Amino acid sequence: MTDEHGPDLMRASLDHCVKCTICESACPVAAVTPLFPGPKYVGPQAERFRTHDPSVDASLDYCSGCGICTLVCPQGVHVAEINAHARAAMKRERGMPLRDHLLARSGLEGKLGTPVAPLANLVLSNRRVRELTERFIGIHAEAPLPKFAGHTFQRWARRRPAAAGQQQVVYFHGCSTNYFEPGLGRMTVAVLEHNGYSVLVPPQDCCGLPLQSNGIFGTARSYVRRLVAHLAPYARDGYKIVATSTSCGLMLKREAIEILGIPDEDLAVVSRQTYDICEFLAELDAEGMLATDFGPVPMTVTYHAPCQQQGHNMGKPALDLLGQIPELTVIELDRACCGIAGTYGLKREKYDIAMKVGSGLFGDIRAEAPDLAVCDSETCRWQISHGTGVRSVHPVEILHRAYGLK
């Protein structure tokens, strides 16, 4: 196996293309601006012209990476990767934007404002330093970046002795859970505890995605290669991970493989045992093995289910789980993406075309009224609050309230 031999797979399937415009009919960005012809055009359709140059139409990075069009092929065509190693051909020919270096390095972002996080999210939110962030960088003034939280949840995961339990699972937190979110990775913690589990939190960091999703695929690989040594002898020990994370855990579970083309062992084997966390639960509920005393949480949410939770083709657990607590009024929103797409939304040039990506969802939201905005994703939730002013939170959170864990 070499490193090509996933992305040539991928790009093989473009024979399977019959051009039946399904893909440019779920696009959500060609839905909403004439600066994206469509998957099918700027994937299969142009993917037969090009040999060792890249692409010479700038259209192609209008792309937010989603991956609906690979979801809703009929012919099993992988179009939203076949877009992605040509979109990242492109800007190493013409040049990587320093913008696109900084918003791909999440995990050096987060041990960089950590330590002076109080400073860091004034001076982020000021306006003044958002203007002049957008001018010179190209990030937008109200693109909707996270808050530093001061402290990692490593760091506490760390000090916490393991709770005793009859099974272990490793959990894979992800950047955003340590240094943004480390409230949500104490939450998951306690409700595998709950569920008679010991968690163990092996150091980590960051997975690559934002530096595939970038086009950096070179750093990308050495990302991903450097966390599976970690994650892989619990893996070949049969240890099951977990993830809070739906695009990092599906870094881990195939994009790596198909995208990146790594042919690592340790990725095989890890990526065979990876799991977002509520399919890990809801499989354990189908086992009979699920902690069902759910207190009653009387309240109304709605559950979005984010662009790259769809792609690990497991359903939507989180429905299924949520379905069973008491009181609790979940309202299922049929839209396809919030507009994010991880990076995508933040650039200057593309913050307009998310946000109208994210209005049909956005405005649902605000019909509804609810008391919280669910999603598995972090970025869709910053995105979703953002452009809805509800508080939006992960599954888990809610499982935490109803098992009455604090």
Contents of the next structure:
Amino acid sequence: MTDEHGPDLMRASLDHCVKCTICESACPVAAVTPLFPGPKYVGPQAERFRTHDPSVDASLDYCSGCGICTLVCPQGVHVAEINAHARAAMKRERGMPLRDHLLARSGLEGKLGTPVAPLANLVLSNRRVRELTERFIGIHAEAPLPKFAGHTFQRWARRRPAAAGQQQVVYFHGCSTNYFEPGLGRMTVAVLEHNGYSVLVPPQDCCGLPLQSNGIFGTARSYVRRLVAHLAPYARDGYKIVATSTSCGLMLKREAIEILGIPDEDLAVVSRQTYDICEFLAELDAEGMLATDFGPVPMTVTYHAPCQQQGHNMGKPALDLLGQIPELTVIELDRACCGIAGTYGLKREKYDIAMKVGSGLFGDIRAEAPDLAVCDSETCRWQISHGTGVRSVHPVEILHRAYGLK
Amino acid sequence: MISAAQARHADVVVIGAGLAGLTAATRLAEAGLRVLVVAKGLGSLRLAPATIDILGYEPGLVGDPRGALPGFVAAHPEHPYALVTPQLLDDSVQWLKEHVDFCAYVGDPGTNMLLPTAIGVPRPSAVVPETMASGDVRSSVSLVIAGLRELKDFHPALAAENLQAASAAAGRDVSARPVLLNAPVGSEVDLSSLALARRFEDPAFREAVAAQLRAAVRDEQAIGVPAVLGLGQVAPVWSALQESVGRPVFEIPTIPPSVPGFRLASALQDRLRRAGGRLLLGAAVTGPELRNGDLAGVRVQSAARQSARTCRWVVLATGGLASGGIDVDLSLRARESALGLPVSGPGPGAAAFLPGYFDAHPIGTIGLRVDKALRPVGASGEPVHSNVLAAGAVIAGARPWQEKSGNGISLATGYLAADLILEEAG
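Form predicted together with the partner chain structure, per the form predicted alone context:
Below is the whole assembly, all chains and molecules, this chain first.
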């Protein structure tokens, strides 16, 4: 299956481009800055010149990699995947700032920061430190960085006796849950257990997505292989693997195959078994197997489906779940992107662009004045909170509350 | 509140997010049905001028499309308009007018205006954004056609000269004088129409253009500009510009990206969402979900897997040959791309093309044959599925680019599909 879906096929899809401009008109970055001429221009058009000298135009670096161009293309051109390759080639040629290497290793940062979390958080919230970091490293002083929790989800999961459930499911929690939001992991376990599952949490490391989005494909491939080696035995035994990080889940489902082109049977089987948590619960619902003993949650929340969630091409299952909770008002927002695109909006030269991309979303959220802003992706949640002052949570947190779980 | 176990089941799955699909879906959602729109990508609505062209040529120029339809249908009994009554056409236009809020849609199916295109062709259209209507060249008029140097795909000299010549050839006295303005965009030299439309929402930008227009206009009656007067804030931008220039201003649609198309598609998508309809984007429908021989839904390709989306009815609004709703391979074998329904058109070995570029090529009318209830039929004339309805360009029998009938067919059949389902749903 890898050969059928890999980068060669992605590139071949550019022959389907009829230059219709629908991707240009949907691109959230081109809409706010003249520095990025749009996905068609740097993608299917420039690709024709990338036979010998891969890099024809440095403006490609301003692509945030959100993937909306691929999503909206009526011809099935994999614009974002083609551009991801071209960007990686350009960075290989022209060199990459140390900053990008740092940002691409969230798992390493988590490992380093966790034991010294109070100090690390203090230092990283210091204005002067952030100004120096911006100046010398290139991470914008205002950019939303998460706080280290000081303990890991893995540690909590290892020490916890597994609940007896009718069925078992594997939880792929990702780095952000492990180091920054372990509470989300605990809520996910509780929600799955409430639905009669016992939750297996195998050892796991970074999926390599931040490396890939920064164009560091070689290391990204080794990260994916390492992760997949942990997960494949379960996948082969027919376990479903659920992910709360919607972007890392998409890495396993699609991007490791389509962008990194890993010809690996382990990856293929893991990919087939991986589900976004809301997708998984919505499928339970469709089978009449979802616990629907939702208590009232008298709140108004907005829901923003982040770009990477949309990349699953599965609609918005979170709405189907949240729509069942009594007294909860869910306002579906219709904005393409919050701007952050993983690590893009953290970068000194891109922070303002990212904030402009997100301004429409921030304005919509502020106008609704919700109790919470629901969103499936961690970096997007941090950006939304940064841009609006409204606390942003994963849909699982609302389900957890509605089930009355501790 | 959604009841359990229904969350993934829709009353209606609409395939395609163009004018036909969005019209059907929005109507159905507003009537309280659970609607899921599944679309491989965003539709060609965003590429076109967003005027509702009902019937422009039969092949002679049509002045009154509504009045001409009975004769046209009699001459073309296989045409999609044979499914549509004049009343339904009026109702669908009225519905659209009530569902567009960025500016008014004006005109009526009983009258064609003649509006200049970007290459100066007076194009017949019946129902149009108010921002275009004062470009009507049916009667004598003197115009300025203004371009912006930074919009490289709109040439006012070309438009003006062609418009004068075409009008003169048809015995109409139209004068058009080109002027070229500078957009106040600093060092940028090449902007898309969409980028310019966003700039026009900035009052300072708009005023700077207006000042150049004031200086350029002599005693002309109206000013034509490329259709870039705002994206979301259309009516206020257009009004402010007219007021500032002291003359009627009209928009001329550009080549893609089409700002008027973007506005109309966004407005309808917004209506759909507000009515509770869902949009599943980037997902191709790979086939029918059959249960006991009946169509119980559609199969959808998502990341890593296919899944079934069950429903009671399907509205197939995937577009025609140009949009991929009908796939034709090099040996002219045709297939309907979403559900594999039988296609009516020149088969392998039959003549598909005629020698002249503008000839009525047999392949042009390829599509699905449908019954009175819009259900695609097989060779026997019997519906393939009792609960699948087709709408828009996927229906066989029209030549929209020659007739200037595309959006009229899509709007009317999309509207009709919703009517038929609502009738059956009771």
